[in-house]
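Heads up, the chain below is alone and in the form predicted on its own; it's given as C-alpha cells.
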Amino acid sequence: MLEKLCNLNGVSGTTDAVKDFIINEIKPYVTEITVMPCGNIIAFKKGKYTPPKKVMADAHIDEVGLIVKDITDDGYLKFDEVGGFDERILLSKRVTVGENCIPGIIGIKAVHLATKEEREKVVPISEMYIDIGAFSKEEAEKYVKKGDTIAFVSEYKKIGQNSVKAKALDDRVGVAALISALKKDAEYDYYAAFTVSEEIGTVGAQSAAEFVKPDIAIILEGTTCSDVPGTREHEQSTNQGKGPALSVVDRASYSDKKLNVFIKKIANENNIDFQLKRTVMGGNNARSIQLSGGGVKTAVLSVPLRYIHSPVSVMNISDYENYEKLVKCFLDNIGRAGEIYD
C-alpha cells in the first residue's frame, strides 16, 4: 500500500488521486466519511468503547513539488516551488507536468557556456527551466498551462537489505500507517484526518481540527534524518534503524509532555523501539491543530527519512514497521487518556 501511495502524484493543491485512493481503501472499515470542501477526509472509526477524551489522528496527503509560473516564447517552462526543499536537488530531474502528466526535464544553461562564477554557485530556481520538448510557446500551451503543478518522477524501490527509496514518503508513511490502523478492529472510537496542504502552511489541519474538535491529537509524519557522512553525531536529528521518532519541540509547536510520556509508556509496554527527535528544526500540522478551539494536546510521531523533500527519500523498513505498531497501540490504549489529564 505504501508503494502505491508514493507512486501517486499529490502536490499541494492537486491531491485528488491520493484522496480517491484513501477513500477506496478505508470505506469498508469506517463508520462515516466526510470529505470537506478543502479536500480533507475525516473518517470516524467506531470502537468497542467510547474514550473519555475525543482523539484525532492526523496525516497529510500532499507532497512537495513545483508549479508552472510562465512559458517562454521558445516553449520552456519557468517554475517555482510548492513547499520547501533544497534547490540543489533539482538539476536534471525528471518531472511530470499537469493533470495529463506531460514528461519534462529540469535544465539550465549548458555548462560550457557558464562562467566560472556560475559553475561554482548553487543555481537558483530562477535560472532553471523545464524542457517538455516544445519549440514554441504555442506548442507548449497545447499540453500545459500556467498554474499546473509539477511532480517528481521517482518509483518506489527497495534498496539494500532493509530500505526503500521513493518520492513523497513525507507523508505517505503517515497516511499508510493510518489506513492500516483503520482496517483493524478498534478498541476505542477515534477520528482519522487525512489533511491537505501541510507543505504550504498546515492549511488543511486547521479546518480538520475545527471540524472534529479533538481533545488529543497525534500527528503522523515523516521527519528529517541525516545520519550520513559529514554530519556530526550531535547534529543528527534522528537515526535510521532505531524506530519511529517522537518530537519534543520544533519551530511550530511544543508537544504535550504528559502525552509524550503516555506514548513512551505504551511503546515500552509493547517492546516497540522508538527514539526522540534531537533537533528543533521544521514544523508540521501540530502547529495548527494545537491552536484550534480552546487548545489541543498534541504529539508528533514520525518516520526518519534521509533526503526528505526530494525525489529519492530513503526509509528503513523496520522503522516503518515499528511505526505502524506504535500507532495502533496508541489508538488501542486511548481509553487510558485520563492519565494525560491527571
The other form holds:
Amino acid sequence: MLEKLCNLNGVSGTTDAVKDFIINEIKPYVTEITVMPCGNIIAFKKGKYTPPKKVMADAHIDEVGLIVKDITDDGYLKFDEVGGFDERILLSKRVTVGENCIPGIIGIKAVHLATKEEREKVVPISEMYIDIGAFSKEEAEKYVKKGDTIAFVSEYKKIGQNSVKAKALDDRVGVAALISALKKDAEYDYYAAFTVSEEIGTVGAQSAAEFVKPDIAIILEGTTCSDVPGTREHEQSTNQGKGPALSVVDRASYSDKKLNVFIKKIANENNIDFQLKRTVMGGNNARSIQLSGGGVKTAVLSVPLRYIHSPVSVMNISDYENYEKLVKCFLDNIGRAGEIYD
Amino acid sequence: MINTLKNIMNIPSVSGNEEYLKEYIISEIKNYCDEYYVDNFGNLIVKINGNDETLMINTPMDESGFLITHKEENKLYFAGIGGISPKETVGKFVKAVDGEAKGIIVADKEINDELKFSDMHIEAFGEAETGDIFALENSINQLGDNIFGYALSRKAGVAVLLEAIKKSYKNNTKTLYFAFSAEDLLGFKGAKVASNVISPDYTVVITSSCEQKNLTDAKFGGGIAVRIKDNIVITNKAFRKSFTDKFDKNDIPYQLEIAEKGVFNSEAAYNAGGSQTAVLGYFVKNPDTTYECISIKDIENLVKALENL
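Switching forms now, from the form predicted on its own to the form predicted together with the partner chain, please provide the structure.
So here's everything in the complex, that chain up top.
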C-alpha cells in the first residue's frame, strides 16, 4: 500500500492520481465519501458507537516537487519549487515532467566553467535547468508546457534490514495509515480527511476543517529526523526506530496538552513505542485546522523521516508499523475523549 | 490592582500552557460576570450581559517559554517558544510549568546577538523530562509609579481586563465579552478563534505601545494610547470619537498615536463580521526584555477608559 502510494506522483496542484487511488481503496469500507471541489476527500467511517466529540483524522495527499516556469530558446526548462526545499539536494536528480511523464535531469553548467566563487556556494534554483533532451523551445513545447508540475523519479525500495527509501513518504505514510484504519471495523464514528495543498500553505485542511467542523483533530504526518552524523543530540528532532513522534509545539501550532496526554496514555496502555518530537521547527495542517470554527483541539503524530522533502526520504519500517497501530488505537478509544475536557 | 498584577506576573503562562493563569482569572472574576467559559481553542471568555450591542475587549495572556528537547544528567537542552531573544535569557532563573523543577539558563557560547538557544542549556535542580515546558521566573520591582518585570507587555493587559470586569459588572450598557486569548505569540491565534465565535459589533484590543515604534510624539508617561492607525487597522473616526469624548469628559489622560506596527488581533476582529475595531494601549519601556517597565497610572487609566466605552 505505502509502496504504491509513494510511487504515485502528486505534487501540490496535481493530486488527482493519488485522490483516485485513495477513493478506490476506501470506497467499500466507508459510509460516505465527499470529494470537495478543491480535491479534498472527506470520508465518514461509521463505528459501533458515536463518540461524545466529533473527531477528524487528517493526512495530506500532496507532495513537494517543482513546476515549469519557462522554456528557454534552446529547449531547457527553467523551474520553481512547489513546497519548501533544500536547494543542495536538487542537482543531477532524475525527474518526470507533466502528465505525459517526460523524463528529465536537473543540471547546471559544467564545473570547469564555474568561477571559484560559484563552485563554493550552493547553486540557486535560478541557475539550474531541466534537460529533457530537446534542442529548441519548439521541440520542448511539443512535450511540456509552462505550469506543468515536476515530480522526482525515485522508486520505493527497502534498504538494510528494516528501512525504506522513497520519495513522497511525506505524507503518504499518513495517507497509508489512515487508509489502513478505514479498512478495519471502527469502535467509534470518525471523519477521515485526505487533504490537498499542505505543502503550499496548509490551505486544503482549512476547507476540510470548515466542512467537517470537528472538535478534535489528529494530524498524521511525516516529520524531520536528523539523527545523523554532524547533528548534536539535542538538535536531532526525532530518532529512527524509536516509534512515531508526537509533537508538542512547532512553528505552526501548539498541540493541545490534554490531547497529548491522552495519546501518550493510549500508546502506553497498548505497549506502542513512541517518542516526542524534540525541536520546534516545521509546521503542518494543524496550523489551519486548529483555528477553524470555534477552535479545534489538535495533536500531530508523525513518522520520523530522514532527508524529508527530498527524492530519497528514509524511514524505519517498525516506526511506520507502530504509527499505524497507534493511529488505529487512538481512533478506537476516542469514546474516552471526554477526559480531554475535564 | 498592583497586587493583582503581581500575582498575574508570577503565574507562568507560556503559549499553549495558559491553564494556571486562566484558573486564577476565573477565581477572581467568577462572581462578577454572567457567564465564563474556555472555548475549544483555549481562550477564556467572560461575558457580562447588557443590551443588544456587543463589545469584545481582547488581550493576549501568554508569554514566551522553553521546550526541553534533551536531557544529560542535570543539563537540560531546550528550544524557544514565543519570541524572546536567546541573549536576553542568559543568567535568568526558570521553573517548570508543571512540576517542581527549577534552574538557571547558561550560555555555552559567547553572549551576543548571534547566540542561539541550541547553544545554551539549563542547569536544572529537581526532576525534569524531555517535553517539559519551562517558564522564566519573574523578577518584579516597583520603583515609584513604575513596575518592572517580565512579560508586562502582555500581563498588564490581563490585569486591566480583570479589573475592568469587576468594575463593569452591573454598570455596563452594551453586552460585554472579555476575551483572554491563548497562543497569541504563536501567530495571534486565540484572537482569531475568539473573534470568529463572538463576532462582536465592536472590538477593543488592548496592547502595549512603545515610544520607539511610534510615528507620533506619544510617549511613556503621557497617558494611555488611543491608536489612530497602525499597519493593520485604522479606527473609524466616529467610533474613536465616541469614546475619546467620554475620556475628555472624565479626565482620562490619553494620547493619540500612530504605531509603526499593529497586532493581528485587530485584523481578526475586522474579518469576523466586520467589527468596528479600536486599539488602546499602555506604554512599555524596554520592550521584549525581562525588565519591561509600565506606569501604574497608565493601567489604572486604562481600566477607567474601558468603563467609558
